[in-house]
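A single chain, nothing else alongside it, follows as C-alpha cells in the form predicted on its own.
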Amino acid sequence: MSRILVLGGTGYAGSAIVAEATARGHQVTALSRSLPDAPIPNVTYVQGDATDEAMLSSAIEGSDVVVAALAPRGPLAGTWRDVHRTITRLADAAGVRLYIVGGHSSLRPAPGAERFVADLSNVPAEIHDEIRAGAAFVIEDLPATPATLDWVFVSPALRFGAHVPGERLGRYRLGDDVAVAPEDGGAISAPDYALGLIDLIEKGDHHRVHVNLAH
C-alpha cells in the first residue's frame, strides 16, 4: 500500500479521493485549509496552507504519491498555477509520483482538434482566468518539467463539481486528452472519479500524460 498525500483533501474531489484511497487500505494524509466536520477514520488530517512551501515540502517528502486536488478559486484565485509549479518542483525533488485533478477545458473534442479552452464564449467570464490557468499548466508547464517527474493530469467530464454531485455507479471510462463523452450526457460523480484516479495510482501504467475520466 502507498502513502498518499491529498492536497485539498476536504474539498469536493479531494474528499472522495481520500475516502476511496483509505477504503483500499492506503495510508492517507489530507492537507487542507480547514478540517472536516466528519473526519474519515484512519486518515491523518493536517490543517495548512498550500502556499506554505515549507509545510508542503515536509508533507510531500513523507509520501509515495501526491494528489493535487486544489480548487483554482477562492484563496488560490490567481495563484493556482504558481502553487502547482511549486508542487511539481517539490515532488520531483522528493521522487514521488504526482497526480493532478484537472479541468475539462484542457481536453480536445477530437484527435488533433483545438482544446476546448480555445473557445470560452459559452463559459461565464468570471471563471475564464481559472480555466486558462489550469489548461496552461498541463499544456505548457507539465511537459516542461524534468523527465524525472512522474505526473498524470486527470481531467473529469464536463460539469464536474459540487453543484452537480451525481451518484456513485461503480464504473468509469478512461480516455487520453480527447474528451470521453458521458453516455448519459451527465458528468462523472466524485466517487467514480476517485475510483478511476486510485485505479491509475495502483496500476501505475500512465506516466507524464493527460487523461480524462467520464461515465
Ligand SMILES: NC(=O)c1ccc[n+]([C@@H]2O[C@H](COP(=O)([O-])OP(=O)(O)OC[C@H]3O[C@@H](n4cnc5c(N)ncnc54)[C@H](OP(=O)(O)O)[C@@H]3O)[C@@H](O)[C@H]2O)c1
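Residue numbers count along the first chain shown, from 1. Only residues modelled in both forms are compared. Bear in mind that the values here come from a model prediction, so they are computed numbers and not experimental data. Rigid core: the largest C-alpha set superposing within 1.5 Å between the two forms. Compared with the form predicted together with this ligand:
After superposition on the rigid core, only one stretch of three or more consecutive residues whose Cα atoms move by at least 2 Å between these two forms is found, at 182-186.
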The other form holds:
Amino acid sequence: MSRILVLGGTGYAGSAIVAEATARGHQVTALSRSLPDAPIPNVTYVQGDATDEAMLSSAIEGSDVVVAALAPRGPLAGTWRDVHRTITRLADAAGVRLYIVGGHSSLRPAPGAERFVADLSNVPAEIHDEIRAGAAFVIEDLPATPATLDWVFVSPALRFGAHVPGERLGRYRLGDDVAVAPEDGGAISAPDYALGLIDLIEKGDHHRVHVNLAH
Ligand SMILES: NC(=O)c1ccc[n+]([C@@H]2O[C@H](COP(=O)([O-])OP(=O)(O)OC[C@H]3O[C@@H](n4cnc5c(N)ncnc54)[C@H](OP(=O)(O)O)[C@@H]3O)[C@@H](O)[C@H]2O)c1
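For comparison with the form predicted on its own, provide the form predicted together with this ligand.
Everything in the complex follows now, all chains and molecules, and the chain you saw is the first one.
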C-alpha cells in the first residue's frame, strides 16, 4: 500500500486514477480547488490551489507517490510549466516518486523521428500553447532535474479526454516515447489509462522516462 497524492484528483484523468488506486487498496489523497459532487469512498479530498507552494509542499511531504493530473489550460494556462517545475523540486526534496499525466503531442511517430509537437499545423491554434507547455516540460525540464528525482511522464493516446470518454476494456498497451498507435493516434479510456498508470506505480520498474498508453 502506498500513500498516493493525486493533484487534480477530481478531473477527467485524475478521478479515474483516484478510483483505480483506491480500489487497489492504496491510501489516496485528491487535491483540487473544489470538492467533487460525487466523492469516491475512502478518498481524502483536500482543497487547495497548486500555485500555493506551501500547501503543495505539505501535501507532497506526506506522500510516497505524487501523480500530477493538472490540465495546462483554464486556470493553469500560462503557469502549468512553472507549477510543474515547482512540483519536481518539492518531490525531489521529499524523496517522493512523481508520475505526470502528459499529452499525446510529445510522442514520436517512429524511433528517432521528430515529435508530433514539431508540426501542429493540423491542430487548432487555441491549444498550441498548452500542447507546447506540456511537451517542453518532458523534453527540457524533466531530463534537467537532479538524478535523485524519480519521474515517469505518461502520455495518453490521441483520443483521450472528457470529449472522447471511451469505455473500460480492462487492458492497455504500453510504449516508450514512440506512440503505441502512430497510424491514427489511437485511443485510451480514462479507466484503462488509470489501470496502466497504477500498474506502473506498483511495479516501480520505470525511472526518468517518457512512456505512453493506448488500447
Ligand atoms: N489526448 C491528450 O493528449 C490529452 C487529452 C486530455 C488531457 N490530457 C492531459 O491530461 C492531464 C489532465 O487533464 P484533464 O483533461 O484530466 O483535466 P481536467 O479534467 O480539466 O481536470 C483538471 C483537474 O485539476 C484541478 N485543478 C485545476 N486548476 C487547479 C489548481 N490551480 N490547483 C489545484 N487543482 C487544480 C481541477 O479541479 P479544480 O478546478 O476544482 O481545481 C481538476 O481536478 C493534462 O496534463 C492534459 O494535458 C491529454
